[in-house]
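Have a look below at one chain only, the form predicted on its own, in structure tokens format.
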Amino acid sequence: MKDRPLRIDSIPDFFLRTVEDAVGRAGGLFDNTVRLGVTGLSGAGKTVFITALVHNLLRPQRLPLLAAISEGRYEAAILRPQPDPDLPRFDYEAHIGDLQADPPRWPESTRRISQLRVSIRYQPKSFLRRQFAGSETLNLDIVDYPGEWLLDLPLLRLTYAEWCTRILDLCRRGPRAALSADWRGYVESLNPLGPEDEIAARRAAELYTAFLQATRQDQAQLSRMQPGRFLMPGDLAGSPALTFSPLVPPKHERWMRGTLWHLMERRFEAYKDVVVRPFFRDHFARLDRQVVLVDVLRALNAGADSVADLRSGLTDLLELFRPGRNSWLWPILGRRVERVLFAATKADHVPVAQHDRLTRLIDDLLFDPMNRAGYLGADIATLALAGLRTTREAQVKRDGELLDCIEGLPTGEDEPAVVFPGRLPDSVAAIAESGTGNYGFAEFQPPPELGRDGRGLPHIRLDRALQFLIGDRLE
């Protein structure tokens, strides 16, 4: 590959599949599979990240930092049917079609779990393995799921009364106080020891769902939302498992069969049985590697409260990746995810000169709670990246100072613009001291003619992410 460019599109798919199937029938002695989970809260860019990742694996000229490519051992990649018949397929073709449309548009965001298999043919590093087996295959099974679902895991160790107390305490403080006022006013008017009342239960659930939706707006951008499926109900919309809400706990604990409290408590437990446990047992617990996409810039736009809430949410997520045998998580997960990448997305929204600061911010958000918790778990890495690069570097002189800027097509505009996004703070502590921080990072539209040169989509550090996540499995 060092002598001439790799042209994946020159290798017929039917030939690659024939070779793949022959190896499979022979036993596939050295073939291996990695299940890669990709998640992040709404707006973090999961769909675009996966689409760009797959597009670049199929056309790997833009991935020089993936060792198998730089060493000339990467042969080809093709899409294969996903292995799990109960999971929808990640619609790669529709998403790349959106990005390459005229004009290009952003694909729809993740609303449910989906899966895609990419089979990668490569030459192993070992001389003996190359002589014995020749080319080998890595089956990369990419599992896309909403980050809101991960935040439901703590529900499994809480009683309904404990959950109600936590949620109400959280909602009486900070930015949630105003956002939750209508819902709190309603549930505080209810008598939890009164008779079961389906109308009251539905009204409380509607108001609570509206509150959760409000926490996702740009002005708030809060990260801790439970239950996560309230925001993405799918085929469970209107079911009893999604028709409950926290109530004000009664002052005296006693058996309360036939009461509104008992009705809500049963539905809370049903939610755990129907939604939370199956997801973690059937999907999350089977992952080998994990990407968590974090939109740090959007949190900065919303202010210090949003950043503090993001840190709390990431602290909760860290618990998923360090379940020892004495942990309450062990019976659910049974094993650890091997490698986790926490990636600060939209690195193309700030100049390259500020990428180190963006990485330091996500380090700050993660490693302080990790150190306090005595973290022992998965191999963790952080990175500032952009699955799809929408801007280019520019410089502008202002008041005698040369400013590092970016140039792109801002959302809603017809002409490209040069933007100075401001300077990222040095640390999370600096954000807390400055209050809102006066940040206003812009959003950009996809650039035209993506992939028309026959190469993968332009990105920032996608190859470094792949090297950390699967580089060892391509050796």
Ligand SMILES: Nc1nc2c(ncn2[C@@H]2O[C@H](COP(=O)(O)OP(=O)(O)OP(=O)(O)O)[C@@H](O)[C@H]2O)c(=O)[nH]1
Given for the second form:
Amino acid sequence: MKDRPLRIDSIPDFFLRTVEDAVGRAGGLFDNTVRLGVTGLSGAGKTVFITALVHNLLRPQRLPLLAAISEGRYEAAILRPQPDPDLPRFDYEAHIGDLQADPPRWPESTRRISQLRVSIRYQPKSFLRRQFAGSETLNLDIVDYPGEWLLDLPLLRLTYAEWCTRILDLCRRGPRAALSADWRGYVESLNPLGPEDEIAARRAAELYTAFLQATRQDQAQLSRMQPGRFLMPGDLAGSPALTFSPLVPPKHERWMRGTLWHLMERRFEAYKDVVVRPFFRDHFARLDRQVVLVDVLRALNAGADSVADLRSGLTDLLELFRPGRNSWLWPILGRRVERVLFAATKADHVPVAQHDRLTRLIDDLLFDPMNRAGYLGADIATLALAGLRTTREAQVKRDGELLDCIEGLPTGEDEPAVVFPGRLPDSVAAIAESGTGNYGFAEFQPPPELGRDGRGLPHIRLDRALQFLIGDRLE
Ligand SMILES: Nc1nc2c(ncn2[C@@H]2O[C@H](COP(=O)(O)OP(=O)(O)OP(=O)(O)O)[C@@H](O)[C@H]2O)c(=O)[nH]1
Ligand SMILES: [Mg+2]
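Given the form predicted on its own above, what does the protein look like in the form predicted in complex with this ligand?
Shown next: the complete complex, the earlier chain at its head.
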């Protein structure tokens, strides 16, 4: 057949767009990158999640719900040198080494930002793009950072006096009242308009830090703590930017120079400049996609106050991810994270039959039933998952009733056991009514011989999480 010139106006629009898209992609072939933030409070499961995710991307036999895999377009993934020279590398090899040790152990707590690049080669979905460019590569830059740092964001819009009032209010109520008693006693004894006093500033900061640490103990498990960096100071430990605490605001003359108040106020502002702004500008604002890992089960173990605090913390976070154009956040962030997954972690601590309830709980913690539908959708999702599945399903007959249980190696024990973890409540409201001490979800050790079968580590719904987070970028 003789070639005829193609008349451009006879080509359907969608066809042209596909060609443009293919050309654009091919041109940008070397910069097809997506930055995925992984965050959550300490112990939420970030390190395990990332380690398991990477292990599974490198050995993709356990990811059937990732469309690129089910459609046969996923070719391979490899670890590549990370792009940012100033970020520590996520120590994948050490963490997987821990999980695969004999006996296996959980990775150590990490408490700082780190990054890893995985490059994924895949066949594009569109026939044209496949013809044009063959395989394509997606660079997935995974950034692990403490959720505690996110909680500092509200500081940016508060003056020191406003912050002091807020924190003191919060600390006089609920479970914080007892935990903060020593610190409050001390700052209430200080005269904020007395002379600058380094010893007093240091003592107040120490007591305040001890209080923040107590809020994270197992019995309390509170989620909102500021300043977040007090709990993981890193290189800034002992610096003036981390040596302050709220004071009782004086009624007048708080502007007087040379006072303790003025000293603390300067340090509060320094903390914002040295710690908070750089984090949001240099790290947070560059993320394209985000997973927030939430340990709902641990909050339930601690009781209704812990769950209520988690709810307030999550509500604050939601604002951070969905600022309107008129929001005070917009000038700071300048853009939105495109997709956010809020995931209830350690779903392997309850049988599969209860996963729906776990998902419903995280929905409940994030949204009012009234506005849920407006939020959930293409760019925000919730899920119950486990980076590493440590248990199997089991059933036990009790009083003629079949109970859904889990079987695994409970922490601190030598023999596997079948555990009935109890039933999750079906709403957050039900938790508030039941009070404290009703839940006791057991923790488990990683199973032996992980990865010996040559496949990715066992998990729960990592593939579903991946499909939501990067599935579109593998099309
Ligand atoms: N059963 C189960 N336990 C998990 C899972 N992920 C994490 N854990 C448990 O939670 C603990 C903390 O997990 P990490 O991944 O270290 O948590 P993290 O968020 O990185 O914590 P920091 O590094 O302290 O910020 C682990 O030591 C395990 O005991 C999971 O998928 N299943
Ligand atoms: Mg970690």
